[in-house]
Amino acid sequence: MRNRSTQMVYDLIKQDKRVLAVTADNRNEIFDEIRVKYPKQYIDYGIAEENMIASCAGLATCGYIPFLYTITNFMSMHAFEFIRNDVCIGNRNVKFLGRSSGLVSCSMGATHQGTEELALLRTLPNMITITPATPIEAREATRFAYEHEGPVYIRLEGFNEPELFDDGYIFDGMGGVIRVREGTDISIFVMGSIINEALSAAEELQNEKGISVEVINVPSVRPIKYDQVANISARTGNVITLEEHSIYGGLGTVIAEILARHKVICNFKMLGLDCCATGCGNRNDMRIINHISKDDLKRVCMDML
């Protein structure tokens, strides 16, 4: 996912001198190549995220389009006030690529687990927040960010995620949700690569229990098409949200807000992290420990019915 996104930055740099590849001591192999071949369009600020963001806000006012690539927590939390004041309030054309989001770096403990940043960033003025589920969706979200005038945050969870879309996929910057599996009994709204847990659970529920579960990919929590979510939820009357993020302020909160505003009557359950994640280990084990695995989702579906 993060390689497809940063490769798109590289492709944009080749055709547009305004595009900058920016990092805070967290480049990958693609940014390394940019550093060598396009040194005038590459900046590494070192471990100084606040300086990086303040400087890029200034560069944006001069017509540049900086793409900031670094660890989500360090960028969104260390430098939150700079994102708010220098970028978002002034609607500066700065793009944030947050790597190691969710539980990707879970073996490094809570300091590196990016599990609350969407709750923070979606509250900011003018900020679009995107959580791709697959590498192609990450690539196309990055293309959209380039074309959009204003701040965009893209949550890049990891790498080598299974692909759900073909090469012609077009990212909907207006916040449309995508049904990736049909179903009639339960609607599961998912953001990010954990959608693969939902798809596995839905297939097993169909084969083992005859339960028909639809899976809805939510690539953007701001904006999001309220009417579309409300209509899907009303049709099945059973709604579950799944996210590798805190349930406080994340996808579950967004869907709950929509259901309340549209007065949708349904059964509703949020599956996600209770604030920070519990434990330390590999990603699959962490999903089990924190009750957001395929088997947890299956149990919630059966309880709901």
Given for the second form:
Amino acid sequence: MRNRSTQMVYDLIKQDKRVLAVTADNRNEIFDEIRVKYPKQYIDYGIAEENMIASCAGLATCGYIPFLYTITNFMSMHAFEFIRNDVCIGNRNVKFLGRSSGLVSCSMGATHQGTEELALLRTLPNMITITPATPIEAREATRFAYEHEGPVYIRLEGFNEPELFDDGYIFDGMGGVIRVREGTDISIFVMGSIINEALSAAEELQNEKGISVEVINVPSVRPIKYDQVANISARTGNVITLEEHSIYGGLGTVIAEILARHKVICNFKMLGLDCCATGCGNRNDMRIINHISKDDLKRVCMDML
Amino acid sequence: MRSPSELEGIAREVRLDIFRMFRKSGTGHLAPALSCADIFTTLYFFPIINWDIRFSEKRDRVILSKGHACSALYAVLARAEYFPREDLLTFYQKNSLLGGHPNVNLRGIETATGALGHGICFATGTAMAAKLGGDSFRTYAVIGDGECEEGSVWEAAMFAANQKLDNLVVVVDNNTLQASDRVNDIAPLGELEKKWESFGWHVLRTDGHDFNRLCAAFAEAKETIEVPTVIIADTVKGKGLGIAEDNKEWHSRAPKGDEWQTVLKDYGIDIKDLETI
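I have the form predicted on its own already, so could you send the form predicted in complex with the partner chain?
Once more the chain from above appears, this time first in line as the rest of the complex follows.
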């Protein structure tokens, strides 16, 4: 999904001189091409995220639309106050493409795993936070970010995530959730490409146990359509959340807030990271080590009924 | 172009407006504002900025990075007709746009500052925008010497030089004091001129209360090409209020009780002059 998002930035740059591709020493092949072919719309700030963010706020006040692409932690945590003060308080038109979000960095260690940033970013004024589940959703989220006036954060994972949507997919910037599998016994709300674990778990639970599980993609924790989430939850009465993010302040927290706000009485369980992710291994290993694998999800589903 | 003596007269009025604000609020950062009042007076009333288009999109940008000194900027902005002077008496009051740090919704304020090390970074963005768009507007950022302890200041310094932002001027309000003590006693900056020079900046040093020299420094900055300019302005924190001058106790306070008598005496005015505008 990284390349689909940055390719969209490239496509926008070709059409609109106000669009800038910005990084802090974190190129990919598409940004490399922009650098060569559209040097006036490409800025590398070097390893200096604080200056990058406030400087882009300044650029935005003069009509530019900067798309900042770098490792998410280095933007959203290292330079959090710059996002808050310089971008969000003034509702500046700056877009953040946070790569390596979730557990995609695998063995790179805890410093590189973006697992808490939504808990921070969703608190900021004017900020929209998007977690695409697939490459096409990432592409369309990036298009939405361009069309929306104000700060947008897009949580980008890695490469070659399975596709669930067709090419005509239109991103709902108003925070709608999307049912990607029908079911009647349990509702699983998921953000990010880990939705594929949920789909596999649902399929196996149907085949092995006759349990009917619906899977709901949540592309945005802010905004999010409260009524839609509440109605889905009330219908099955069994709600599970799954995320490659800390359960403190991420999707699970957001859904819990909605259930409380709408007085939905239901069974509820959050599956996510208990603070920073631990361990070393490939992505599947990391999900197993951190208890958010397909099998963990199946176990929780069976325990709930 | 105004003469140094005319600017001195305006700066006196600016300081009186600052005192009026503090007389009403009873709180705020008085000494840091008095320190840079002459710098803002020069920028707006010599004037250094492009006065005639100061409300347009192509205006010169003035950014107070050391946001706690905002009362000086408010006083100057009001006098420059950004908002009515009467509004100064709402400083710190309920529902006012004139709070203790700059509010982006107030006319003349480019960005919300106060967390240090931000405004100078924002300034590199507006300077960069002018370069990208082929525009001639310039950006002026006023930072504190204590603020130079922030790492982001040097991120901005490196970037501005790399990008050849010769339309950017940073003024260091070099009053040698920070919130709780001497800069040299907390985190010495070493040789500040050499630091900026080594980052690739054109470095000027001046007395930050001498209008002749301030104007000359800004004029030289305008003539400087290919590199950004930093003006290290040696200033006195609390300048214009004897009991506060170069006194570390005055970073974040207003005169109290009999201390107001010293203001009246220093300026030859009556207390009623400070309570009306």
